[in-house]
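Only one chain is shown below, in structure tokens, and it's the form predicted alone.
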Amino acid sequence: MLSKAIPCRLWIGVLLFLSLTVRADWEVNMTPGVTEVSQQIYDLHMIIFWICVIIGVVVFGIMFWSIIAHRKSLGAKPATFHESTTVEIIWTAIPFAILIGMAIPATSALINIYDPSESDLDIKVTGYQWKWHYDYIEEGVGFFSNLSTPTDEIYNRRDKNEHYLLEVDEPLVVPINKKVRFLVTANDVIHSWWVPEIAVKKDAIPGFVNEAWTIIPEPGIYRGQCAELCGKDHGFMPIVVEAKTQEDYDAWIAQRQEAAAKERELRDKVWTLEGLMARGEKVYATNCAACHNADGSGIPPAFPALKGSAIATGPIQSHIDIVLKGKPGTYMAAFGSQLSPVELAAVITYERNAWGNSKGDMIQPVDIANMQTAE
């Protein structure tokens, strides 16, 4: 009975292994990407891969043939020679030729990768803990790009969507068939801006500017992530690049410039408490809730509660200072350079009047702008 059961179980195991419904994704190779450079890198990778395969087959083939054909049971006798000039020349010349053959396409690819000259568009990319800021230098447009995956998905209260942890509120938008140069740096710690499909991966280092470039040939959305361990929320700062036709890109730029002008108008107007609270709730959810929780309870001791705290219920100037300048030696970042005066005034007002704090006071965006100008 036992001898019959074993083959049956073996066949069941084989069928389960072959079933498409239970097999994991076996794709382990690089992606060819969508740009000329990404295809060049992929082709170089495959050339060297097949060279390594051929070398492996030849070396191990000779080794196994030698073991089998010259085994002691067949009466083989070990050779008595000690050296051969001919053999030495051959096994030095062949690897040298292989390395030269690999170096030629590799050098060509590297020269192309490190040539950001004659760009049509320059974008400054700045890494923050834990978001990206994009500055369109010639167009005068700039904005932050934050993770937009709902917290319910992160904490397993809801099923995860197709682009879990790879979706943002503001994607980087670029035109197709234009050479886009990225000037990559960081504001706090080392990050790495990586989008595999367009073959761009550059470290973002505080105090340094690294260059990269791409030309995307077709409209589409291309996703990436920070590829350098940068702190608590390293896994929560995705990158989304949206390539548009020139016409659509021009319309988007015009829309962003118009929005920037409206933001300046909002800065100068007098806000009501209700208006600041509504705007501040959105700013808080995007920039503060990850550390201090949506209900202001915090995650002590690293991230203190704001609900009933001395900061949120104490003197308003102290509250403004810590939001604008941060607190050295802690996770509290300086948001003065990250948020607009409207956003800063709104989130400070919100923190002082949410979760039962009910201070009843407020700060106007124009006052924040004046403080920043004075500094």
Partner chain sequence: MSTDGYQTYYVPEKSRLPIFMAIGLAVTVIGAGTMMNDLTAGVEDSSAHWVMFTGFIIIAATLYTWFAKVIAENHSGLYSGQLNRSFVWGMGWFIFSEVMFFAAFFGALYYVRNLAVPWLAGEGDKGISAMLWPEFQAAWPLMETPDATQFAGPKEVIHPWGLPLVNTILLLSSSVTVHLAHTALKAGNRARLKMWLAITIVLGLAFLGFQIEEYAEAYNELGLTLKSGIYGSTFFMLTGFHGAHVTIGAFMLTVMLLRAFKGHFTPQEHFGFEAASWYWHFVDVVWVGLFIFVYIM
Contents of the next structure:
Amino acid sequence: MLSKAIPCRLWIGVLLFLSLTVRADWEVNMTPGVTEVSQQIYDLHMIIFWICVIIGVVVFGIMFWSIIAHRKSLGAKPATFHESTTVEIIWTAIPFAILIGMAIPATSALINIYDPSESDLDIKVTGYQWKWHYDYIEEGVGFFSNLSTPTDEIYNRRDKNEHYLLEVDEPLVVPINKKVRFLVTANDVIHSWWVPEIAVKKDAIPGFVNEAWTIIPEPGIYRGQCAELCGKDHGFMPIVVEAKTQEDYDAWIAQRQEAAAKERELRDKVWTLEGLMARGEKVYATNCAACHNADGSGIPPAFPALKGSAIATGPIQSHIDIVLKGKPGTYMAAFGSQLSPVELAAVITYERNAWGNSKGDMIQPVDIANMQTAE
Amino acid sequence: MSAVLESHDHSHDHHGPAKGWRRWVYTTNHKDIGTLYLWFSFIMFLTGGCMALVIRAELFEPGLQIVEPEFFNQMTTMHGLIMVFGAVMPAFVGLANWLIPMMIGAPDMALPRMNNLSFWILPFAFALLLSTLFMEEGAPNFGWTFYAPLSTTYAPSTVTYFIFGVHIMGASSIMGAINIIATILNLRTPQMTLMKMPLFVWTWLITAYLLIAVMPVLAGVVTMMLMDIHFGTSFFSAAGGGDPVLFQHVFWFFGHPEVYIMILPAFGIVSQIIPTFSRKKLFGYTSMVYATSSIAFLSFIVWAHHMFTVGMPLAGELFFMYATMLIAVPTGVKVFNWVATMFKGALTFETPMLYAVAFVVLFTIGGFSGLMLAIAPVDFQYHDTYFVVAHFHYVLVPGAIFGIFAGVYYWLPKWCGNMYDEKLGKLHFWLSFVGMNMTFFPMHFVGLAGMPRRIPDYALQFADFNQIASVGAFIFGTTQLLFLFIVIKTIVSGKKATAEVWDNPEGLEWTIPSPAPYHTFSTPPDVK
Amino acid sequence: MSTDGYQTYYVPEKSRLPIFMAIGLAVTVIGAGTMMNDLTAGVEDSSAHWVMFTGFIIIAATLYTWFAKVIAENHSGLYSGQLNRSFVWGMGWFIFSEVMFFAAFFGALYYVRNLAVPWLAGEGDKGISAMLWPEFQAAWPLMETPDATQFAGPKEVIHPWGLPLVNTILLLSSSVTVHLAHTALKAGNRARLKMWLAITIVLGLAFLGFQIEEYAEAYNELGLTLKSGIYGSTFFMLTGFHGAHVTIGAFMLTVMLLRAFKGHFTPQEHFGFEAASWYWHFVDVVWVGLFIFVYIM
Ligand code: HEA
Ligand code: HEA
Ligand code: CUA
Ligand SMILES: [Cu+2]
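Having looked at the form predicted alone, could you now put up the form predicted together with the partner chain?
Zooming out: every chain and molecule, the one shown earlier first.
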């Protein structure tokens, strides 16, 4: 009884499949994106998809025809043919020809993507566990980009906002209509820098540099995510690219450069304990809380508590050492190269005086900077 | 003239199994060992399945609810490893053990004691692997593809046990494959020429060859990891002149043939079943053999299609793209031959046939998405998204797993002498069919819309389809308990099956009584 | 019923050997894994290596019993030509699997030498990577690694025309002598069989001795170690696994020599000997590959 239902259910399945996939606006399909390359890839995707659909309809059509018409219960008598070299050759040759048809546009798309011509702007993109660092090589601007979704949203203690998990504190800013080259690398494990709407996905390999490029034709905010398993927070290292007009971009760069100068000033001034604590709390929340927890309790056994820890309440030098140099072979990274002297001094001071740790001592940014240059 | 000698030190009982646990632990009988493999594989399928259910439960809605990211990664990794090495591969070896000697008229496997060894090291390997879940640092958490340096410098220390576990699984597969090759090449009944072998035997011969060629490469790459972790080498570290991508090349040189290891025997099973229920000879036997061989050959030169985004030189991308696309040709030949076999047959749809037909349709859909992935520039958008997850579950679940179900329903009456309950079998099929499509079809959509794989939490726009997938997974999962019930019911209380079981099936295994006697073919049978 | 080409085939009754083997293997790897973890973590009072040795003993005892049983069965006339053919296929495919194991390491050598190292130094398609390692120069043997603080390069490497050449000559002649032993066996000349076999083993042991000397020199004088970057990594991985295989091969040949003294083997039937000699030839061929690709080129 059930067996009679096969063809009709399968047909419904196939039809459902077709009807769903053509409704491209219901987030069921690849984004056509905004760049020429992303459009080209989208078109190629659709061509291949439709070819497969057509082949599927033909092959499954014949199959279901047999299922319906040649069933024993309808009195079908089996034919005896079981070989035909001609037929075999035909159905070897036709798919082969179809494949060649697919390979041609695929090849030209690939060659286009590998275009080696000069770029207007070079940005070095470095993957860290679990954040991105962007370096505007010629402009001398560099910063980290961290997930900015609050933990409360992740743990369902608060409603999730529209850009849940796809938002960062500092987006990557690029000018429109300029060829931007990304030099993608990583600091620890392999990550992958992916923004669907500009169709750039490049693995970030520690110790090696991969190239990718894009020309974004219109201003906008484009969101993506790390696309290579990179450990605990792989799901929490988004990418946000903000494309701006040339003027806006120039203004942004100028402001960035100014901020860097200010940072230098801050580094050289003498800080108060309160000042460092206030700054340190923020640095801690973005950089350290992922492992050591917002209240310093860590996630034992893998990630130790800092609250009451021997190092955070012991001699300050070993505390500075582990934060600056990390601990090779563990998740504790060398933050010396990731944070500014101000941030380092602030976070160390914070850790020694927060959550009931009450050493009362502190370290000045300028001392950290001196230690770093002494190395 | 008797052709089988048995040892003289156990003169009491030559023709039946020993009693109690010793039968299973000491056995050298291919049917016992086949049974062991199959039960082991089913237990692993449930274990790996439960892990998948943890994944699906966490992904039911956005936000972190059930597990922490650390543990989620462990689940993903263990799920992949257990399904691949614990469920699918042992199931196929189990089928090979049961069927190949009966199909080629051999008294047993060529090297029976080694056969026992290949099985019995597996439970130890998986016990070792699973025990890491209870260790302080937790189980491996770097994905079943364990890319360096996440799996070396940045791995939990339990990676060492994982590496040794993989070594043992590799040894098991190599010994199993050597045994199968020796059996097929050396123990066929004299009139059975190679081109008269049943296709299941052919596909296994080629699979065994793939296994022997690539399992040692896997052993090699995990050994390099071991050296990097404990002995200071720098294979996968640029600081010493190595390259993390080297790991991927060696891994996928193993990994891609591995995925065909997980499908070729299923091709064989389906090629046995479709003719039986179409009451018509398999169309294009010769071309099936050549197609399988071509797939095996091509599988060695396409590995880097898993690595289109690592930044290969253009020439490399093009080569691997073209070579990968070519696999569609021989695979297509197989699909067309199956359809041509059904064409103008006299079809009936018992449970094995339902599974076989679903196999052809759904595997082909999985193949189509594979072909889309093979287009390098487009793979830049697909890679490491749920589109890939959808692709490989379509080739693995309705491919490998349905192939195994089809085979079990088809031969179960031969193994235990009883007919399974056809009504329940069909119910199992339809529930699996619906559950499986509900689980994995929406993954195409979320993948295309940009959801990366291996994440415990996701952006809001992916929520609806993930919810459907999770519900489907629980339907599909629970349905497998029905399968367990059906198999047990058949063993203890099914109605007696005839020797032929089906309507005039082809093959030597149907010429012996059901259940198959403990020892079969002590004299080589005749074949037409 | 036809039995041409299909002779009696011995199907052994149940056996407890495999499960012992499996247990031995499991004990070994649990011991080895824990030992390595303890070593790396700096655990001082680790006793894991005793677990590993226990495993070794179980394996060795099982293997001994196993082979003794196979030989006894063979001598009691249970085996047929067809069964021997199963052994032939088994050994042949086993050697093929070993070839693939080495292929992985040769492949790695090829890759780092011709692709990764040049890229890191700024040559070729991914030469842009050199921006991370501005000082680094490509060379092979690689004396200066990209990051010398992590992986200090070797001061010098082993030159091919000293010990390695001697070792090549030793191993190649051992291939000849094992062949001579085989010919002698086929001709029924047991005295010569024993003599050539013994010479083969001596050559193999001499090879191993020289290799130990070479390693000692590399570690103590040249600074060439597993930790000295990718050159040391590939060098020791390839030569080390080869050395391990020579050890196994020499052990197999020794067993065959003992069996020859016990009067085993006939000019027609001596598969045990043949298997060992194939293995030995395989080990030699790998060495030739090593000599060319690791030492000379
Ligand atoms: C049983 C397992 C199995 C099988 C059979 C296949 C079959 C194929 N696979 Fe798949 N694949 C996997 C298991 C499998 N795969 C797994 C596990 C992964 C992920 C691993 C990981 O990263 O974790 C993967 C990933 C994967 C990728 C990498 C994606 C990525 O990570 O970015 C690619 C890319 O090329 C790919 C391609 C293919 C192709 C071209 C086939 C072909 O063999 C398919 C051929 C079949 C057909 C095409 C259909 C039938 C043919 C016709 C009807 C003829 C006419 C058709 C045409 C002319 C179009 N697979
Ligand atoms: C043959 C291989 C195989 C099989 C059969 C499956 C089966 C399933 N897989 Fe899996 N899967 C892989 C191979 C396989 N998978 C691989 C290789 C990966 C990649 C891993 C990686 O990224 O590293 C993967 C990854 C993977 C992911 C992506 C994870 C991620 O990226 O984070 C998901 C997500 O939904 C998933 C889901 C499922 C589901 C729902 C099933 C279902 O079919 C499972 C069905 C469920 C059951 C069978 C459970 C039955 C048991 C019970 C109902 C309880 C019984 C209880 C007791 C006995 C105590 N799989
Ligand atoms: Cu970074 Cu994933
Ligand atoms: Cu593949």
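Since this is a predicted model, take the numbers as computed values, not measurements. In this text, the rigid core denotes the largest set of C-alpha atoms whose superposition between the two forms falls within 1.5 Å. Positions refer to the first chain, counted from 1.
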| property | result |
| --- | --- |
| Core-superposed C-alpha of residue 77 shifting 2 Å or more between the two forms | yes |
| After fitting the core, residue 66 CA displacement of 2 Å or more between the two forms | yes |
| Per-residue C-alpha change between the two forms, residue 51, threshold 2 Å, rigid core fit | yes |
| Shift in Å of the C-alpha at residue 101 between the two forms after core superposition | 2.6 |
